[in-house]
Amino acid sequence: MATEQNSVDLVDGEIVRQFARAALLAALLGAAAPVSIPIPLSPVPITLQVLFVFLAGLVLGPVWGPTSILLYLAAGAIGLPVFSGMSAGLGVLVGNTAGYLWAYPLAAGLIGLMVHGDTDLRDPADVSLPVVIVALVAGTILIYGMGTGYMAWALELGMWEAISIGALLFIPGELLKIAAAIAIVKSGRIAPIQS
């Protein structure tokens, strides 16, 4: 009996690190699940989450960044407690806060086109604090867009009330973490692997 011998190509190195990164990244943002504070007024708690999500399309850039949300949304989908409040499965990705889980992704490719301009990643302690500003905001326009559009359709709310229950509340918590974000990317401390 003949054995076939055939020769792999490998991944490339580049390849490999920066799925690393993104599962690293993902990883983080489930471990941001604990912080999940519940408000009396709104189904939605506040939450660290959005940081890592602003994160990925600033350092992982606008493949990557979604990449990485994605394995994120997957490990949730698999029963991992990765979602606020330690929650997992199918059913929190159909509940009447998916709307924010399926932004996510977007708005971390968003941010990470706004940032890069393509798939050639850049230093975003290089990139001007206004387009890193600008960006940040389109990502969170899109994430609250998406939530509270998809909350007043789950919960057949009026818009202005699921703007105002699924929004407004978060407006300070959401500059906080645009802040953190900049001052994180600003430092150099974290830069994307250049190509």
Contents of the next structure:
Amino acid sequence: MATEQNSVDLVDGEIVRQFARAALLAALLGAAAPVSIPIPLSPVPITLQVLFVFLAGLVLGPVWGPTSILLYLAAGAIGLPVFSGMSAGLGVLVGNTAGYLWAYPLAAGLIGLMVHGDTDLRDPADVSLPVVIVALVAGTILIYGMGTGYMAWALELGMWEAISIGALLFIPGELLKIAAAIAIVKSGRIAPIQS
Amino acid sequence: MLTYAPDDTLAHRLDPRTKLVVQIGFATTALAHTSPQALLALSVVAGLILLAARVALLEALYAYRFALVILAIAPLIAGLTLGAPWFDLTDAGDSGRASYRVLLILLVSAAYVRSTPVRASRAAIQRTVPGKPGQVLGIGVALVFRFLPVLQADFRTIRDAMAARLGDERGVIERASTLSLLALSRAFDRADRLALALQARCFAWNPTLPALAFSRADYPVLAGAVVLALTAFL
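What about the form predicted in complex with its partner chain, after the form predicted on its own?
All chains and molecules follow, beginning with the one already shown.
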């Protein structure tokens, strides 16, 4: 049997902390999947997941935020029940809601870039409110744009039909989540790891 | 709930990488075709895959019930038209066939979930994705599996505590932000302790992984997966 002889390549302390936070936030995204608030007349209940996507961008920044969400998607793909309705499987990542799921890491990256500017993280409590609002709204538009676009393609629906199934009924819930995300970062109780 | 179950089926004996390729092949071709003949062929393939992993169909359908609702509603919405004839059967049929293939893709992935332990999936990821991204993905996924039940318990604790203090009678924004803030700060406290523990145990970029090897059964299945993917161009 061949043996490998390598010296141990230790992971940098700051990266370990960011990585641990990214992994835990990914688990939190999964844990939030069954925490859902049903809204009448809508096929899908609102969940807190998008709120944690916002927080991934706001607190973990443009690199570790998307990483965190990719971990969540990978864990779901190989069988952890973390997608809506506690489902799992690679099929979900190409199924009817795949557009939303793939938009999550992009939205977290976009929010991270708009709020932090670059990879040096700053405390989102110090960032001016309009910047945070614009970033969160842009993230939401990205998620719903990709989500309904893919749904329209995969299920052969018209664009408006897809929007009526996949977006219209969720808008009030999304506004609430934006408000909640702002309340959380402005409370100053969650600080990013600053170098 | 659909999770891994130990068994001795063909699917259980295959290498996880083979099974991942099968899923990708199936999804590729399913997303490229919606003709009735193609759907019939895809149904047969999906049925064989489910059989090979001994997945109970009803259990798998129940696991994807949220997706099923949308897949059932989509053709109805697609068929609705303003004005005569009010319901367009061609549109509804197109969308119905498209929804059905998405259902087949979901069922095929159920076979993977049922037949593959997490350890094997993690090793497959880490061996397929090279370098540090592969490490981050592999270890990160393992940590997500480890911490999911812990954080679910955190959520329950926080919700119980909020309910005991009549927190569930507050406004939606306050409820959502309190719940998320507490869950996040608990998770980050855990993350900081975890980071310390990882460093104390020499958390490194180059640890040793369990061995994975293709068996004789893997090669024909792998070839079948490639053929399946190529039928997307038919």
